[in-house]
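Below, in structure tokens: the form predicted alone, a single chain.
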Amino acid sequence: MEIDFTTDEMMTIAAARALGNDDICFVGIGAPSAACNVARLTHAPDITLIYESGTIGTAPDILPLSIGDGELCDTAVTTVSVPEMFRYWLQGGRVTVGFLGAAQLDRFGNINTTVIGDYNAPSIRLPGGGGAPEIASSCGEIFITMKQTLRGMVEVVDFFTSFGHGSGGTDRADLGITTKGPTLLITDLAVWRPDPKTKEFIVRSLHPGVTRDHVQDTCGWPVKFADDLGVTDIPTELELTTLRDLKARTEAAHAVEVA
């Protein structure tokens, strides 16, 4: 039986697969939250999800609108103060994966969520970093998920909100940052991982039906492809059903709130 799926669904499910049962994951709102909860509801039921508001062991039935969504606290094993969350859990090295989104991203995994354009006279002012800069520095490794666009995947980010690998190579270690930094980028077109030496993101697999030209046409730097370039496995029926049910519950719940 042929399974139909969207590029967004492929991105979310591919990202979910990267998480394991033993992970302690600091979750970003939006696509990262969807991916983390699909993982929890499928192959990684014992994963520990942490949100910036201080909720630990969260198991939401619907996707949160923000880190302050009551669904997170209601379903958490415990809720701690934000200072405890950052100082003890995050900066104490107790979080294995940080899952982030980006408004702008460069080839070395540096993230901008602050401004588009000049900082003092931006064309767009974004929500800002929140806890993302600390997450990027203190989690064991960072996964990033975003849709590919020329305005999003850029040669140089307009503002360094969350430090990835700097200019590549040993930049991260040279600054005394001991964590791995960005180790995975999942877009709606491909799976990327950094080169072990240069730290530049390299395309490791294309999602089904995607071409190299499509990836390059939606990326603002010259794309490098792995010699053993693969094709991402299509979503399973379980993965798709889980994601769609989660989104349907979320839409229904938010529609009731608005009404």
Second form
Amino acid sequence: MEIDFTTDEMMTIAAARALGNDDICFVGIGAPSAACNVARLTHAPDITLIYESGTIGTAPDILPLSIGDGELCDTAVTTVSVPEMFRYWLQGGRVTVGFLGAAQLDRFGNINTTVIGDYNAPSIRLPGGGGAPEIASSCGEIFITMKQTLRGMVEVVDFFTSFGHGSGGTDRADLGITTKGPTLLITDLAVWRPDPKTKEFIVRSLHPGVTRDHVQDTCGWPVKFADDLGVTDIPTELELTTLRDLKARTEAAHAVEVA
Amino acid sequence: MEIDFTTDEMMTIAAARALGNDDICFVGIGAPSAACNVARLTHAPDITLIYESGTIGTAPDILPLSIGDGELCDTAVTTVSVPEMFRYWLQGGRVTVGFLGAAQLDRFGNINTTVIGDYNAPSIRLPGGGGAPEIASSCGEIFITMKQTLRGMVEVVDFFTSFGHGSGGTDRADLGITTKGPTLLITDLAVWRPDPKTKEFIVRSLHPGVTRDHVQDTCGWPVKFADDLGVTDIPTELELTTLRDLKARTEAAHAVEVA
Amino acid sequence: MAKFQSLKEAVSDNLKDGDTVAFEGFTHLIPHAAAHEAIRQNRKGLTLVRMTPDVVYDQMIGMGMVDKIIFSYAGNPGVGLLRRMRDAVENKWPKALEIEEHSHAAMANAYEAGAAGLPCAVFRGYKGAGLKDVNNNIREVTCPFTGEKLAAVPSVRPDVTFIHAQKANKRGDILIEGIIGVQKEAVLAAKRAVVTVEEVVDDFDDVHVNACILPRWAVTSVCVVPGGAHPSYAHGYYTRDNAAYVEWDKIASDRGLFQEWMQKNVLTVDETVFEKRISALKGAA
Amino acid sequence: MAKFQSLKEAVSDNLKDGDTVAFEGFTHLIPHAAAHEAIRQNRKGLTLVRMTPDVVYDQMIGMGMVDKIIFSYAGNPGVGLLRRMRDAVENKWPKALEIEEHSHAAMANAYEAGAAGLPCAVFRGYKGAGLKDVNNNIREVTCPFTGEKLAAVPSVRPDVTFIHAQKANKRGDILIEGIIGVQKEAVLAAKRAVVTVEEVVDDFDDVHVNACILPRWAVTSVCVVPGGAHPSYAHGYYTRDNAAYVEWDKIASDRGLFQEWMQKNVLTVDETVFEKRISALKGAA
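Based on the form predicted alone presented above, generate the structure block for the form predicted in complex with its partner chain.
Every component of the complex follows; first up is the chain already shown.
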């Protein structure tokens, strides 16, 4: 049986699969939030989701529109102050996985969400880092999700909002950072993991129907593919239904709110 | 009409009178606690009492036996963690009056509750400072209550548990401490205040029936008396009734508990 | 000691031209009504502080009230960028905007240090991050025990902080519940603090002993402004007006449209409009 | 991830000879039952940490289990001195006791820094105080913005922390209410954490959203020990046994009397005695 799905859905579901039942996951909004909640609603019911607004162990029935939506608090194990969140829970080293998105990303997992152009005279002023600088250094490892574009996946990021592997190799450890940093990149086209030595992101599997050219044409650096390049497993019916139901519940709820 | 009262009662009531309705008062156990609650139950109903266990704005019906009794929490405006208590409320500079007792006290309001004898080979190991070192430096001003004895009121304290006025004069400001430090000493025999310039405690009033010799015989330094030495007002019937009722309620409650 | 007064009086008494001011709220309980009153009173030369400046800071920047902003994430949550702030940074319209940019961790620590009466906050942060190269207020201290280099930022000490809370009791104590953000710290860090509340209740006797309560003597002014967080929300009272955030993106995209909207929805009304704005959002909170 | 187990197993699994260990509680919720199990298991060479060592630390010191104590106030609350600790410090009986002494502010900050994963705590303290002359772990850092000298102490990072709490839910999350002290920090600062609780409930659905809850993955072991705080108290369950604290002063005043009491009331019983000890103290809490 053929199942139809979008590249967006594939990205979210592939990200969900990377999360386990014992993970303590620091969640951003958008794709990371959907992925984390799909994981919770499928293979990882006991996963702990933390949003930087202070909600710990939250289990929203619909996807929040912001990291501080009321339902996150209603369904949380507890809600703490933001200073406590950043001191005890993030800096305290209790988060296993941090999920980040990026406006710009380079091959070493360095992320820019601050400015396009020069910091002091930017062509586009982006929102800034928020929690990202310390999420990137304090979480056990970092998963990144983003849609591939030439503007987004660049040779050199315009600004180091959060540090990945720097120029690769042992750059990260050399700075005294003890956490793993970016270990996974999931785009709408492929699953990438860093080379163990160089730390450059390598494509490990292409999403179904995606070609190497597809990936290269939407990426600003020369892409390396794994020798044993695979194909990402297509979404299962359970995964797809779970994601679509979640999105449908979310849309319905927000429609009611503004009705 | 003659009213009978003990020197202990006089001490507590004189201390209570020094507190005002707008004071935010950091309370220790024993005499300070009784004094603060008598103030609250007489002329200062809106006084805020803070105990270092984290209870803010507490209004116990009976006197606590420890600084962490349940009734302090039951009657508090809110109860916060101990780190928050010391960081936001004490160090944050929000406490107007800190009440301290002393095992040893010198004429400049320096207090020892750590050891008698040498720190590394003490003849008596006392409980230690607890909150006192930072209460002494962070509260707007410090009131001290203690019973006079030659062992307690000494030429030189064996250990500077908390800093009063050092060797007097501008010692305190010279250390970069911006608060007033000890501004009042109430003993079972007299009310003392520091000389504005030398910062040595001077007797301002003797409790009713107390003589200068009484005070000197129970004090280890040569006592100075104010030129306009007065007599402490005797307890009013309201003050005395309030204190005695409070103590009676306290005894009754504790008798029931262990019955 | 908390004084109950009208929002107009509270803003007039507590916010001065040139002040450093925080209107804090972390998605939840954002003090929109207070900020709109500040706009009506036309304060100038402000330094705005907030972890997550959003729509209401976009409005103040667009109105030319702001010289400088200290922040860690400037976005329209769930929608996108702040177009008035972008216009100020990229095109100096209506005037240039100085920015002092931090991470969330730094800002949260800076408020915490402010509440704690300290001159600076010390934490582990900014490792490998570019902000420390463009912000001279990100420095280092060395742990005197391990030699580890830790990050330091100045504490945040606003002249005045505005927050919105659910309840005051009759004495003026303030109750904040749900996503409490950095509001307690923002109040305690400030010289003066103005709190708008949904309602006044007799007492807090039925409230949890460890709930987030600010005693009346930690607050300068209390103003009753039902709906005062709209289009943000007040847990237990009304939900977030997501449509308004989406709509803002369109309004803010055009200078003229922005000015018209401000004229109609802020300058020529008063804080009583907020109660009407939330009428359709009640109950689901 | 929290494992429900017997107190005997939890102590055996988590407390080793030579460990740095905190049995925390600030007058309220002192984990007496857990400490008594540690005494029965005869752990040696411990470094004890606590802001307010009281009766139960007096007992461990008197039993010769303790090499060093890190503390800020060592007294029998409301009664007086700790006579076994005095005997160790003044007379080295049953053995010498090394002390690292701080102020409450320093200890509270040190736990906070431990929970925050920092190597040291920075605060304004010890000004003019004598402890900094006798404790090499009190040092200074300089604020890189104002030049102010601030106090620094090493963070507290116990190998294991024991606390007593009111409730666990079936998943193993922990609820602490009332005077919460430094218990959250002591647990988060430690490598391992054992929590004794009064009872296990289905869920915390009726608990305030901002209550002090430790998620199950922040705790190693949960043991159900009703009365496990006695003679301390558990808010909502039973009151403080003030008479027991007064009685302790007499028991601890004599080495022989102390040893007899320990034999009879600790060494030859188990944790089930605690439920009986609180039977007369219930209800009034």
